[in-house]
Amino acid sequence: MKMLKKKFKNYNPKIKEECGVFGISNCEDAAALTALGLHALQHRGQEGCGIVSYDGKKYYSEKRFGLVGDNFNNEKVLKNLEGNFAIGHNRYSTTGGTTLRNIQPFFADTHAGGIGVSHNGNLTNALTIRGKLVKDGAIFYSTSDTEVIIQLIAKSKRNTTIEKITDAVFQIQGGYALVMLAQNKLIGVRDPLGIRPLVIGKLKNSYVLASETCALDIIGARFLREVENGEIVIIENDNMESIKPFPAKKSRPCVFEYIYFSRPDSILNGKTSYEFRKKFGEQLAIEDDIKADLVVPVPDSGNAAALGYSQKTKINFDLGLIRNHYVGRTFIEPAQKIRSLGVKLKLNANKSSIKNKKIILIDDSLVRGTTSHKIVKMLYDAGAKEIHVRIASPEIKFPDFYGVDMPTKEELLAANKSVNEICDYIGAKSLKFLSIDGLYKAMGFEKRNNAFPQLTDHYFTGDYPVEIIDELGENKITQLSLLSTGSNS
């Protein structure tokens, strides 16, 4: 989940993965599916990961660093969560030092009973709402704004915990979205317009609630539906319940799930964010009168683009470069000198696919440049005649605030310079972007609508669809800090 920004000395040029929710509800094994469903959405959120567990008097939590894999694969840490309701978190921490008590679900007791929170996305009102409950005499143990509505819900002076949960989400304002545990009831929320995923699935009488559907897959859960907009769904028992208490808005889900984030055999809108991701790369190609010997893919985001690209130009399709898929951060992050060799620790040149030859280099997307520029370096060194850059998405000029860790306005390279001095920062022979109005057609849609967007694409564009309250830059972490204590998360 999206926190406060700081500098971003060591930024990875990679626009990061948000966070993953999962519950399930009246089911044996609970926590042991919860934790093959925190596995399937490990891609979004690395750096921590809880389970919290009702067995219809208690609440259980285990919370670790690192990897579900590693944490929750073993029968003794599962057997501490009993119960068969849980709810389950992948977190992503996008500023400061992860400390334990930033890692989620959270759990707190309130005047209408035990309450465990997951959340993806970002709260634009959260630093100002942290300090009115501060000097309401509200003290908060964490730095995310999960504890937020955990604190809104605490002191709602509504009588039950649906409204409670209602009262508080009427409070707060971004993008998120919410899988709680309240007692014997699994509750979603998804926010008004839809910006951050949560689906809904069923398996055999137990519901479940998850970020994607590649995760009810994984514990074969039948998937139902995506929690609409604005909608909030109660499950008890056998039983599922909607309300939506907010006035009607137009669903804006975000546009990056559609070309990053999501994994590629989850179900977006009715189809696979494969399925986009080759379109995108379809309509990248019609756009585009280029030619060359061969089309080459980053590897791994840049690969179903990369494959519409070459059947819709009939361009041969080849893996040019190769990636370890073994390299984590406990080994790059120690030593400056390991560290130093940058995307060589990731990616290699397949030397013998492209020698001599005329290179599309196709990527989802293109935010510092810096991964680019030496993948266009080693290509180059390896033998390559030419590199010709291809990105599936529209220039990010815009920073985000509902959940996604981006870098500040600054240092987004297509903010700063034109097209053509992007290419030469690169050290490309050409570059092209797909266009927003190229992105919208792959999608289905005739164009982009600038009277009523009907994505969240202010990374493009700057329509940003939520006011930002709380005000943006490096300031806020002081302003937090004079708040509560603890790192960021």
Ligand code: AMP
Contents of the next structure:
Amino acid sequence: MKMLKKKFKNYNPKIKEECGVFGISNCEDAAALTALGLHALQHRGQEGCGIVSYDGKKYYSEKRFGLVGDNFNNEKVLKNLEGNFAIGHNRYSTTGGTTLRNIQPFFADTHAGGIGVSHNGNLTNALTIRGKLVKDGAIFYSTSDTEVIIQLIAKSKRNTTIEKITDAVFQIQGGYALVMLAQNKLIGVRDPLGIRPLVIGKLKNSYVLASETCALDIIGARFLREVENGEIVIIENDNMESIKPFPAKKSRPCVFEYIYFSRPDSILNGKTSYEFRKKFGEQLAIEDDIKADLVVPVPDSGNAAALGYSQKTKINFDLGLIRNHYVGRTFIEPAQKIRSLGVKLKLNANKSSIKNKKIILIDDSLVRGTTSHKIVKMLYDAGAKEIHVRIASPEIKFPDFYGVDMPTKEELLAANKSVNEICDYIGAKSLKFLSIDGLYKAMGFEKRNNAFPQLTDHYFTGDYPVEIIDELGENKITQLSLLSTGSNS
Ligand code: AMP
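Next up, can you give the form predicted together with this ligand of this protein, since the form predicted alone came first?
Up next: the whole complex, starting with the chain shown before.
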């Protein structure tokens, strides 16, 4: 613990990416279908979006701040994106570097020809590599770690594009899913542990790559399979090849995709994340013995777990909170004054169903405790008799460095307070978290395999499967100087 604290004390995850990626080849409506795919992946990132297309001769690129529906639901923009090949990207809003330059896909002309890259994840040695490349004379355009990948591909002395890409991915570490376009080749790469997700679909004669299966459903593509951990798939016309250049490892996908991040209708490891979340709720009920009048979800993040809990306990499920669907992150985030109103903008108590009721309030996770704190007060103010908070995942005690937006250890409530102290802080009558073994059980495992954990679960355990090189490396640079804000035109 002490070691970890020291290791991460000064880490500045400024170039963190938490995003959605998509790609399609060999298809007449490549850009329009990419826009639809990105729209289905909107929950993975709302800060900006972009598409790069290729028509056999030239590449085309459009990038915008904001939502896909506001920017790419437009004939004129889509007309600019010619060709039968396209990749796209949704960028998640992060603390620093809100600039058009950071919006993906990135594109570069290299010795091997043009290459476009969309990246979901976070590299744990990006700053270290960047420092070395800069010393060597490289010029960087953005503050994103994705640019490091492009520079490594461009600098590789290997012969073919695929060899250059392989050369580059051997040098990077972290959690990543990449979708690339190199002339008429669509390429997908998943990190050696499969921390970040990537799936393959087929639409007539076209292959599709996407962060989640919900992006296949929206365009009517058939889900074929996940890209495996450490696999590189190379799609050319209607042919797909696969190489596995890394030493074989067991996969260890990120548990937070199951808990919170992926859309409930997306399939992860054979089941929808909705099914997994219901199971988390059922398991939470198995580990609990409280009697109450109602099970109330925090919408929408707690919906599936609350249903599972209610079905298991036979305690009635009811909507005690009503969500305003027209409040997006973009509205809440930038203005501090607005942010302080916080949860109230998004949710309101449904007085008629909660008045004088003993309530089990369920959410998927507790991070800083802001949501629970405000909702508990809101429900008491609206007349609830008792509120017992239940969280369908274990206590988050450790930050993330593989692409999920998590605050520092100092801000993580469970890293600094006991369960009783958290309960006091959020003002609930009682509080319980799902146990770690319960989480694994709900996912179909007997229990956590401590020698070879089945999931990337450092949030709860501090067990980081990929070293955070940037905090240790002698070439690290923690300050990036790109401060300008790009225009959206
Ligand atoms: P907090 O209010 O800080 O305790 O955060 C918990 C709430 O944020 C829950 O309702 C979660 O569904 C949601 N949440 C959890 N992880 C994330 C994340 N990485 N990004 C955005 N929201 C999240």
